[in-house]
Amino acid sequence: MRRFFGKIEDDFAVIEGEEFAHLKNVLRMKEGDQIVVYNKSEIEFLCKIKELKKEFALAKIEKQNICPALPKKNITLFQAVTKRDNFELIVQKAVELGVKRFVPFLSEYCSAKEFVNKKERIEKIVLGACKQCECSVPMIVENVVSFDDMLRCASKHNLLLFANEREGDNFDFLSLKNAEDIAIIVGPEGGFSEIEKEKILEINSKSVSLGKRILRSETASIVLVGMVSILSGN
């Protein structure tokens, strides 16, 4: 079943813009075809296309229900900015793994600071990933923040995990089962400076090691978020 983001108006869903172009010109869908429409709420709408206009599609809502793929836990990923392709991969997989909020930040060894103003493109990737994993509520993507602002925001979470390369403690991942509010900090390709590591540890974060091998930033994010999501029951 194809999925699209649109507007809900009474008993109808309206698909327009890029979503409509994809429906009509790429997928070549026709009147009578069934689709699922999301409006960024917890509800998913099973619809049948009634009319294909020049600039939008009108679909009759036949059934609606709570989206079964909604994340059950509040997981926030604080991700240092990386090179574009890697960053986009992290965003895509964060959505698929059930991250609710994504906060990019700058640190001393970030090598791709020119990517700061690409939020619009990132939000498109988020919507595409939502349709892929059948989740009706998009992950929230914040503006890029400074390292110090990241610390202030991260310190407010109940459980804060810090991907600390080889220096991580023996964190009990089974304890995640009872956690509701979890934040994860992952650094850039160049890692964190020693001063940055000290500052992260000062806000009562839990150091987590992902083994003796040094992982790429995108690998560490995907692995750690996946472990947290699965073991917490997200």
Second form
There are 2 protein chains.
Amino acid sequence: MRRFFGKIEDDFAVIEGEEFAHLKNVLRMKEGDQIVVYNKSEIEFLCKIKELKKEFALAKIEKQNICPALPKKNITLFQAVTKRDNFELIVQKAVELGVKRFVPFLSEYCSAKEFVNKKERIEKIVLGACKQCECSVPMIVENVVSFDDMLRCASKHNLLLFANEREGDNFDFLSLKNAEDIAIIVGPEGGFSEIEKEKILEINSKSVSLGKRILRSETASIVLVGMVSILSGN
Amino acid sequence: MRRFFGKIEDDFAVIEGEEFAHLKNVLRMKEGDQIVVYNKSEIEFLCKIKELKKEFALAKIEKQNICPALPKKNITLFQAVTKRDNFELIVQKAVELGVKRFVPFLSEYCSAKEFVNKKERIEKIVLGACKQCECSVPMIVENVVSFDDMLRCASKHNLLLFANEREGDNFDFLSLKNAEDIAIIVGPEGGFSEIEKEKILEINSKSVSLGKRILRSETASIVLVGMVSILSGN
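What I would like now is the form predicted together with a further copy of the same chain, since the data block earlier showed the form predicted alone; can you produce it?
Following is the full complex, with the preceding chain placed first.
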């Protein structure tokens, strides 16, 4: 069934703006069609379209239940800013894999220092991925922070994994099974500087190796987040 | 150090064609510069550029050793044809993650039935990814096969994993540690039909769940291949 983000008002869901345009003009949905509506809460609303107005659609709520695809664990991804295409890919995959909080940061070898946090575009990617993976609560994307601010935030997490290319240790992924709060740090295309690596290890992170081949930043991010999510039962 | 594919002739490496153009015109390398040359064998050749001719570069081999990034395990990916961008992403990531053999196939819900196996373009992606992840032997990409031919090939593997969305079982990824030969089947954007699923299960595959969220085909592929590769010690 098709999914849309909308507002809930009493027994009705209201679909407006781009979501409405997609429903009406792209999918050509009609009165009587069934849809699922998310309002960014943990509830999913099964609705039937009642009226298609000029500016919005009104749908009657027929049933509501807790969204079954909500992430169970608290996974935070501290992701260095990468080139735009890769960055957007990482954001999309992080949503699919159940990351709850996404914190972009700048480090020495970031290739995109001029990165402007295009909030609207990123939000659109997040909402699109939510609908695709059928998760009603969008991942929180923070504003870009500095490397030192990232360290301060990351140090507050009990279990902090650091994708350290070929230098990392053989991490016991089985130990993730009982972890509730997991944070992951992934560097930019150019990797971290030696000083940055030292600083990350000083805040008690676990340095994780992803094998002998050099992975691109987005590959490391998607694979490590995927493993953490699946093996922790997220 | 920069990596190039070339021919080995006695004590010299010869870099021609697009690889030469990249070396000379893009990277503007000079005589005396050090490079690593791959000839698609398991050996990597450390060379010093001796002469830049009009059509090729000649580099003297100074040292040679077994490439340290070769995959240790035999991982085969049976990947349903997806939209071009996603397909190319999957090919690139499969190389980085140490897949040895890649078999594209067509199934009922493939969105790209008109898929033409653009051998040259795919080969370019494979070689680019090899250089990026520092692996001297390129992944083998087979021609596209039918669903039934895929089943026949896949059934010959001892350990066959099938990405079965939310219907899969809780696979014990730890059991991968001692596996030498592992095959993975991933469906297209539209998933497999019920009949196809039954057929895949009949050839003794292990149905693997990747969590409660619906993953895109390329996400399922990258994450499952990544987990198999890392947890098997590939």
